[in-house]
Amino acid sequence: MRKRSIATNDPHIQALARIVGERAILYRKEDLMAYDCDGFTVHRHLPKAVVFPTSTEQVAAVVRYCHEHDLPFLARGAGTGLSGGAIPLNGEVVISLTRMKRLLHVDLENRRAVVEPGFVNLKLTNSVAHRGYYYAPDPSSQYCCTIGGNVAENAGGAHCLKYGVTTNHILGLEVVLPNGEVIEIGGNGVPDPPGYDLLGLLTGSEGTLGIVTKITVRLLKNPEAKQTVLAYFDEVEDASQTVSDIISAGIVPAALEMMDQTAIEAVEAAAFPVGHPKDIAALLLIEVDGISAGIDEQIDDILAICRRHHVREVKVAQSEEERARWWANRKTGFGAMGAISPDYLVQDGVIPRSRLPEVLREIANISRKYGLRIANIFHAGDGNLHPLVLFDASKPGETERALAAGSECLKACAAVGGSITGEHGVGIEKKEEMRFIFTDEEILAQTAIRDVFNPKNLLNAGKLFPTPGRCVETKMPSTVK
């Protein structure tokens, strides 16, 4: 095979090619266009270059070069993120981690595994399933998203109600700091080591504090039994109250999902239709798991609660094949919006479960105000909402209206004591909305932490935090040094 040559006089491109190899760098415009956005497609910016390291040493060398030459840079996984966290706003050198995709070690005796950041989420479960184990975090994009990206965003998924989000399953990290230094945190299995919780700090930091190059994760034993319920409701409020009453009854399902009529229309028009009635207002998908003893009683209690709230129809999956079809239908939810709308914007707010009816009513009001359909498909059990604003970017003004409607949905979540994100991250999409839940002083305190790790602000700059208000002094409070 003929050796590829670097057809540019740019000294930075030539230097980066020497680090990763000439076949592991992109720098031509036509190649870079595939990296101008992630799953948040409203904003697009071309990177300076994209490099594909295959080892921690190469990542560290690239980072050191960028740090020494003041080149902005960021890490990228599969590009499935929904908040713009991997968009190269400043013409960054993108460090793609997709070639670092090995399963390095499995230790079933201690229920843990070590993976590289480009290892695909679902592939981990598939790799240990034959031994009776699995990896719990299951975002809808788990068939293609990477565990490194999950760490950056602290990804959740349908089953995080019972099992927690990514941070609850991370035991150790190898991290390249923004100056190129490599550090290791945790990894020895100690559940609560003394000192600051650096694992917790880095997980969900959205690639602003360092680049993860190795991850030690917790594996779980497959549950002994599992049953899944599908319930159809004629009123959204009845479905919402059912959610609250299931949790109030002391039942903690593995998953408790909800879709409204617009979301149901989309999934039924997409790849995995299951025959949901077209005229229902909402459905619940409820899964319980654990030891066999007691599962039937939990299902009976759930069925009784559904009937108490005027459920039209409720049924229990009669086979693993039926259960799998129901979940495939649910997990295509976001992508299915393409079957009913040219474009859509995914939001990600969190509210107390008890406020579901009023917040869903407010989202309906926002939909009417902006003249845009909003579908709701979300993790109802823990109040993690996903309003999907449907629009047509080819129509003048609709993109701006969709962004404004999405922002108002997040404001409605914040107004009832919730949050502007539960699992998708802030990125560039929601950074101004951080002011809905934090004061300028609180934002400055957080950026002070970032500055300790990333003092030049070369790593993923312009993400996560808004510019502090002009009324706030630029010095930190005396309690922060």
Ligand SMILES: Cc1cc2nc3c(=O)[nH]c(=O)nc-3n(C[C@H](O)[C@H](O)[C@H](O)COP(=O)(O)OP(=O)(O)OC[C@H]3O[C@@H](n4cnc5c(N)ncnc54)[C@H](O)[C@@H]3O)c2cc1C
Second form
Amino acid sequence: MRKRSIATNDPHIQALARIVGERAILYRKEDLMAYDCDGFTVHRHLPKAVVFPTSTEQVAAVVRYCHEHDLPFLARGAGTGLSGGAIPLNGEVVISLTRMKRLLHVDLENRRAVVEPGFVNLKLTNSVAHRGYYYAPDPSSQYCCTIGGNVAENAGGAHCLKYGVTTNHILGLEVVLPNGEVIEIGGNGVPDPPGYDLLGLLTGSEGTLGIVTKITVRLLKNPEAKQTVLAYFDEVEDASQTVSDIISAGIVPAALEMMDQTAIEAVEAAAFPVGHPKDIAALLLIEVDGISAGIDEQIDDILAICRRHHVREVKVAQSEEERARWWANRKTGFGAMGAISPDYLVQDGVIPRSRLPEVLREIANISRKYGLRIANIFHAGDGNLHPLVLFDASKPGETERALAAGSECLKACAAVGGSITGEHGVGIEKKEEMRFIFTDEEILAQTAIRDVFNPKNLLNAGKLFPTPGRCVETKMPSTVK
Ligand SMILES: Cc1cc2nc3c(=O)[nH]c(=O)nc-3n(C[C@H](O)[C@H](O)[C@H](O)COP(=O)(O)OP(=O)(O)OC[C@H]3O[C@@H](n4cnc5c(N)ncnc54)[C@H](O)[C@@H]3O)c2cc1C
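Switching from the form predicted alone: structure of the form predicted in complex with the ligand?
Full complex below, order starting with the chain above.
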């Protein structure tokens, strides 16, 4: 094999290469371009370098070096984040965790597993499925996103309605702090550990408090039975009311997903069409699971509620193959937008379920106001909306219009007592929108916590909180914009 050598006099690149090895660092512009953004593609910035450590010791050594030399740095998993969390805004050293991808330990007796942060989400379920277990959080990107990235974003997924999001499935973390020290949090199964809930704090902190290098997760036993329903509606109001009535009837489906007409047009034009009628206003994909006894009754109740709300057609999956096709159609929904639009922006608002019809009406108004189509694919059961703003970045001004339309959608969610993010995080994308739901004092309380962990603010600076200098002051190092 040809031996590579570092072709730069930059002392920082040379020092980092000594830590991770010459074959585990990128520093040439043409290589760095692949790391200039994540799934939020409207901002692009080149990193200083990308390093690929293979152990906690290497991560800690890289972090210590950056800390001592005031180099901004950030962690990156698969780069599927939709809010710009892994974008190197300040020319960061990107610490890619993709080579730390081992399944370290499976303990079925205690229903847990230990993984490295670069382990891909779906691989975990695939690794234990033959023994009757699975890992519940199932973001639609689960075939490629990493569990480290899921922890940082507190990722959700279609089946999180019943089983809870990532934070409900994390039992322990090993974390490299921004000064290079390594700490362990939780992991020993104590239900109410003494001290602050650092596990809760770190999960969802969007890579601003530390770099996760090991994760202990909860595994669940496969449900005994599962049934899936597909329901087509001529009116969005009827579909929305069906969602509300299912939940208020005391049924907690494993998943309760909605797609509107524009979304259906996209998924039917993309890789996994299933023959949804294109003239319906909305569809619901509903799954119930649990012990076999009682499942049929729940399905009967769901069918009755659908009929009460004038469902045009409703069917129950007749085979595992049919169910899998329906889910593939739904789970590839974001990517399917590429079939009907050159670019799209995914939003991630949360609303009380009861306000669904009025917020969807408001989103339709926003779509008209900005002259941009907006598709809706979302976790209706927990009120987590994903308006997808379709645009063409090659047309002057359209990206800005799309961003403004997306922001207005979030304002509409906040206005009914909802939130600006349900699972994708704040990142760069929604940091100004934090003001829709938090006062200056509330934001300051959060940045104060960040400053305890990350006092030099070298780790993932410029994310999560509004730009300083207006009302809220946050510390920014001189190297950071
Ligand atoms: C098609 C598609 C569908 C999606 N569907 C869903 C969905 O259903 N639900 C959902 O919640 N999300 C979804 N997402 C968003 C995304 O997949 C998740 O946010 C995921 O958790 C990101 O994981 P990642 O490995 O790609 O992380 P990255 O994008 O690489 O990083 C995300 C953030 O985590 C930080 N980070 C990464 N690794 C670590 C680590 N080891 N330690 C500390 N910080 C770290 C980064 O600095 C960054 O801030 C979707 C994305 C796409 C493209």
